[in-house]
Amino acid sequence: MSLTQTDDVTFATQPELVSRDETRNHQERLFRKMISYVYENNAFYRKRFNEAGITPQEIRGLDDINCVPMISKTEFRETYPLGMCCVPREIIREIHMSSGSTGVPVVMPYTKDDVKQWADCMARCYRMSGAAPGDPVQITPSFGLFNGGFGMYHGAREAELFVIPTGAGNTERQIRLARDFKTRIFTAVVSYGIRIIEIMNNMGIELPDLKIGIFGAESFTDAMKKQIRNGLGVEPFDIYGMTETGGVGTLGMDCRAHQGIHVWEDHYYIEVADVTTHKPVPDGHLGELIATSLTRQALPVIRFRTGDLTRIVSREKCSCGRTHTRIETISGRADDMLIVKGINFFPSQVEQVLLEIPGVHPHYQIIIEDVEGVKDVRINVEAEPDVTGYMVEKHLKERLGFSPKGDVYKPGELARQDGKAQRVFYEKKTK
């Protein structure tokens, strides 16, 4: 079964420009189409359907969404391996899944229409950052069960770059490479990008080719792309997507106008809704981004709560010219916020405003510590040797409304991770 044969020629070769009525009307009938495709074809889609007492004839459009019943995490994990794939195990060209931090890892298999639906979205994204054919990308993600380096391989692939697949580690000879093959575009998870700058600052080697910098799978504040401009000297853009959704890339990126994430609308739609009620939010207002797959093949995701917070930025058309809805760079996940002391907060936040303080460098942790169930913060960060543990506390104060504890380091005395940097730290104590 094809999810994404068209007759509409624009829709096939310009999605992203076509009219919002369009878009719409593209949305439309192919939402009412996975509706019966999952029913047909799953057994946990259907019985969920049954226990909510509706049928694929029922949903007339997305109107009806909020009739279908939402997914989680606790789905997939339920359904481990496939219990969610609705196509035969012979026709599965490939997996990737989760770091399985409860034990039981996300799963998202992929006939081969599903791999090139991932790489064609990769390959839209390249573009947009103003990649073109030839042009060397530095993939540093690692190649395995991670989606990362596979899905920037792929979309590479198809957008007709010059692949230098390095994968994760070994940070000087990922420099070394980047100045020899003359690397234009560099890709990586964001905390990566702050230890290339550190490393390339001590071997005393300049990257002057490098222009472009596609960074994602962990929070991208606008002071980490501010550090990460000033050290690189790339034009870095935040590009989104999850295993779930089937990888890096599927959901959007930014354009060259850095307004927002474009979705890919014709792939995928977004609903943005309360945290705690799951009801729809306005636009402008922050809430949990759920996404329902419109074109995949072996798992695609009805209502998918991603758990990332996000608001819809604008429905407008882009100056770029591209007319898919805007979502604001994913602030948080809902279940990330920490409560210490009564006060509520993203460890991106603290980011943002550690960032904000002059010398102090993009290293640090947030301790929660547990004292027989009394919970306290501290923050320790890395910053030039005028900063004091009183500039950083109070700053913090200023702008979270707390007053952490911590220690303030040289520069290179916290532990360094190659791949997603750890932020947030529990420490368990009695008295």
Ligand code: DLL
Contents of the next structure:
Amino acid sequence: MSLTQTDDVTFATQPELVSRDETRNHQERLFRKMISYVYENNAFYRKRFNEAGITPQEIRGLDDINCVPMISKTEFRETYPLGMCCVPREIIREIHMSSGSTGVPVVMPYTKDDVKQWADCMARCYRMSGAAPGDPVQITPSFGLFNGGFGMYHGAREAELFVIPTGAGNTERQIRLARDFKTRIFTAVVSYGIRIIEIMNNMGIELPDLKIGIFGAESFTDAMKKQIRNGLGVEPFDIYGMTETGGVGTLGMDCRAHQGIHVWEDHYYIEVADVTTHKPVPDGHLGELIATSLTRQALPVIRFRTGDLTRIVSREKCSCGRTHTRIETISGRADDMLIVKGINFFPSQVEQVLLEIPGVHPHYQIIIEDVEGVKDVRINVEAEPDVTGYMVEKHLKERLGFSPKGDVYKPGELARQDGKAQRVFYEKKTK
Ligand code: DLL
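Moving on from the form predicted on its own, please list the structure of the form predicted together with the named molecule.
What follows is the whole complex; the chain from before opens it.
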């Protein structure tokens, strides 16, 4: 079958290869159905639509999407635990959750079909990376309420890989197992990739069988990709997804051309909107990603404001043959933006700039000090002995326009976390 074939068989087996018109028709059909589905099956959505003065009949297609109200994490929390669920409890087969700053978790229930949808999206990611049946895959995100471990697992089963479900932690054992079982595909939260490299170097172990690295859950700057490519000897892939869309891999991943994340548009409709006005921004402009589930059953999100900042890279066919829209790697979260002394910046920008300095390691802390309402920032880094605080300050000043003070620590000295790394810390002080 040629890559450009666009008959029904292709759609059923490789939907990411069909023409954009076919994808759009498919999305139109599913979107109309989905609007009626949530209206009929969930009181929260019904109330929201009624308040906005719309009925499903009035939403004739995606051109009318702007009339449909958006939702955010707030609605998930207000309806905790299952107030946005569209199916009876008896057919829920699994749940995952993410905990946020407010303490009320975001809950995602799955039916059997939802688990299959997740597995299909994830399996597609594995195949896109070059994984083949029988390839050993080591799954290092935690197995539990966090969706990372189980999502990687469901997909690996679907793609018929050889699963090594190590879960999080015990890094030395992870490395020995990778050596002993000839792990070919390594999956992890971005910062854990760096941890593996450190410990691997300390142990003096090399992993020549490791070829593919699938990383996500945190911002994945080009500088970090380079560190992982060199340190681990893998081709790094940037995988994207979140609890609210159904977990890791549901939204997509970059292909081997590495020209943006292909969004699985047969399952999700995406928009990029201005962070404050929530109006659509033109392709190529930075904005907040808004996601609508087209194929989920238990809790489909309609116009979910992800909080993640990105832009459309291209809607043209990629050199890999896929026609699904590509978005830029996530550069931060709308609510992550730091404002200190009138300067706005994202932690990912700091990371990118720090890692340009030879000898600086990918572990750092951004400390926001609040001295009786006046904010200041300190940036602590880990680096080789020849890197001085002055060099770091000077570089940050040149590239970001401000020069935070900070300390330079020896590699390994700053605290590490299991799971997602904490980069930003707040300290309240009095004069
Ligand atoms: O972090 C899902 C995941 C697990 C993705 C493992 C990749 C690998 P949540 O805990 O719900 O789910 O967090 C979702 O993490 O809104 C983004 O802010 C961030 N995120 C996820 N993937 C990426 C990525 C998982 N590739 C939140 N780049 C999202 C940057 C990412 N940020």
